[in-house]
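What follows is a single chain, given as structure tokens, in the form predicted on its own.
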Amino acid sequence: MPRFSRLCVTCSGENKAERNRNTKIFFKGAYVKYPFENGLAELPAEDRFYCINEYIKTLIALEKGGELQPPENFREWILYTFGTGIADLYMIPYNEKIWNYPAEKMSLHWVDGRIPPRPPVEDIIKSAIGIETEGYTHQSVFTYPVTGGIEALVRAIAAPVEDTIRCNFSVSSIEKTEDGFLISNGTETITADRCISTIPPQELLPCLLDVPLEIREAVAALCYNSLFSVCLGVSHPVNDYSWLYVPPQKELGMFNRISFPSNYSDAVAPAGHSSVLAEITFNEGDAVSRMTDDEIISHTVEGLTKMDILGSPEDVVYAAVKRQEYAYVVYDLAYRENIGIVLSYLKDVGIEPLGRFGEFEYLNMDGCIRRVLDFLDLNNPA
């Protein structure tokens, strides 16, 4: 068992449930197997032919050599990897929906391990004629806390040092001294030997004095998305899916992913009920960001009803919206240059960035914990 998995299993103790991933893509009214290229048999015949034909044409072009240039951005990588059919029908529109950013303006350095790779042609043909294939086994089985939600895992990991953790201390200034750091919230100052930052650099730099213009410009150029999490309690069981991906479909609206936490643990919702979480990405200042919570909820409930996940809006017995400013790190074409400038500056200052937003890198929860373990190994060699 990998080190990360051992840590989570050990810390969770008995508070964990194991589930098989059951993930779909909602496409033209059908629940298509994820990843998309493994569910081609569930597509309309014309779409199925389009995907197979373009995929094979792409493979032939690659075999001939010279006809396809190596990709230089995310859009080109999608076309190069999956062909025009899969790219046009799903990969490009879905990714542009969730990232809220043009695919041709995104880097491709991050795709390895994050997006399923090019499948063998045999799997594409099998998928198209209805022979079961499994192209992406990552997270095919996962564990989730029985009670407490995913935060229960964080609390379990923190439990041995909980007495030393100080919360609700809004940092306003950080000053480097000969002995370490002076960290203040405006009324109280804490002296620290080291400063490890997990907050976004956009929030960290205003706490520092005399930050050079070049560094401030690099931070301002870093792209990210914000997120509406629409949390619904439903008066009945809804389905047995883990989560759904929803590419652009005008009649459904803005949410790009729907998950069903009550399918992760029987204790997440009251008996006979279920929970649904819809995610909508936005950028501050756009039309979506100006919607009220009630408008976001109404919009989401309407879309879920059209998908038959809800029988009617009256099925919803609880609704809330959580707004998160920093949600997805967007890898634009200038990302690596800008983040390199920022991280180099923080290193010179002596601040150690760590985690998804500290390092400003698109990391899942498991990736964040792995980075911490690697950080501990590096700073505490045996």
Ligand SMILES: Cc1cc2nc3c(=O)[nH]c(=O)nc-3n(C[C@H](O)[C@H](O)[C@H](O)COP(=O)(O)OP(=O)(O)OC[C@H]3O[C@@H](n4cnc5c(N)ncnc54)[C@H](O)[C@@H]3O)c2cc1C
Given for the second form:
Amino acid sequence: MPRFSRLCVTCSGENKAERNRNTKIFFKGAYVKYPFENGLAELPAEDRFYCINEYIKTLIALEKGGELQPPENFREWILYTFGTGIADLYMIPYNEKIWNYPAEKMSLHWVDGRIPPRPPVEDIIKSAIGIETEGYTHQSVFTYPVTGGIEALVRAIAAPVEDTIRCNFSVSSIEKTEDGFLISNGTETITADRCISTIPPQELLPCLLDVPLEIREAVAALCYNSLFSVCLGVSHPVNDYSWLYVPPQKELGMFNRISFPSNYSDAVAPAGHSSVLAEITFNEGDAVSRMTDDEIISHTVEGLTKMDILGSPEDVVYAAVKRQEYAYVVYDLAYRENIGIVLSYLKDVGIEPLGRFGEFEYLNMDGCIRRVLDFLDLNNPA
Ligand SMILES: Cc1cc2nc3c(=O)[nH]c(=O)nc-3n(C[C@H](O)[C@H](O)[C@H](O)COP(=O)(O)OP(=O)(O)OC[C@H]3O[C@@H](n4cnc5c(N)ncnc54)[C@H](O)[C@@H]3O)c2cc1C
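Got the form predicted on its own; any chance of the form predicted together with the named molecule too?
Once more the chain from above appears, this time first in line as the rest of the complex follows.
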């Protein structure tokens, strides 16, 4: 078992439930298998034809050589990998919805390992005529804490060193000294040998003195998305999906992904009830950023009712909205240059960044924990 999985299994003890992934894409009123290219049989006939025809035309162009230029941005990569049909119907509109950013202005350095790659042509043909194919199998089984939600995993990892952790200390200044750092929240100052930071650079740099203009400009140019998490309690069991992807559809909501935590563990909702989480990406200044929590809840409930996930708005017995400023790192075309400038500055100052927003990388939890394990290896060689 890989080291990361071993750590999670050991820390979670008995508090874990295993589930098969059952994810779908809600497309033109149908629940299409994920990834989209493995669910072509569920599309209307015209769309199915468009996807296979364009996919095969792309393969022929690739075989001939010279007709297709290697992609230079995310939009070109999607077209080059899946053909115009899959790109037009799903990949480009969905990605532009979740990233809230034009695909042609995004870099493509990150797609390897994060987006299912080009499937073999046999799989596309099988998928289109209704023979089952599986894409992205490495995510097909997952574990989740029985109680406490995903936070239970972090708490279990932290438990052995809990006494050394200080919470509710909002860092407002960091000063480098001869032999370490002075870290303050404005009223209290901590002396530290080292400073390992998970704070987003946008929040970290204002804590430092005399940051050169070039560095401040590089940080200001880094792109990220904020997120509304709309959390609903429902008075009845819902479907058996793990989560759903929702590409843009005029009559539906702004949410791009809907998860069903009560399908991950029976203990996270009262018996006979279920929980639903809808995610809406935004940036400060977008029209949605000015909506009130009540408006966002109504909007979401209306969309979920249209999708028949809710029988009616009255099925909702609990509703809350969480606004999270730092949710997704966005890889624009200048990302690598800007993050390079920022990380090299932090290195000069002696601050060691770690984690999703610390390193400003699109890392999931497993990626963050792996980075920590690598960091420990580097710092404590055997
Ligand atoms: C809606 C959503 C859904 C997600 N779903 C999944 C999923 O299904 N699977 C998955 O693997 N990952 C998922 N992720 C990603 C996952 O949550 C992150 O990868 C992970 O939490 C990053 O861990 P981290 O420790 O690097 O950063 P964080 O968890 O962001 O921790 C950084 C900490 O720094 C603190 N901080 C910031 N500024 C200061 C300051 N000035 N002083 C003191 N503290 C400060 C913050 O409060 C925060 O607690 C999701 C993320 C979001 C937003």
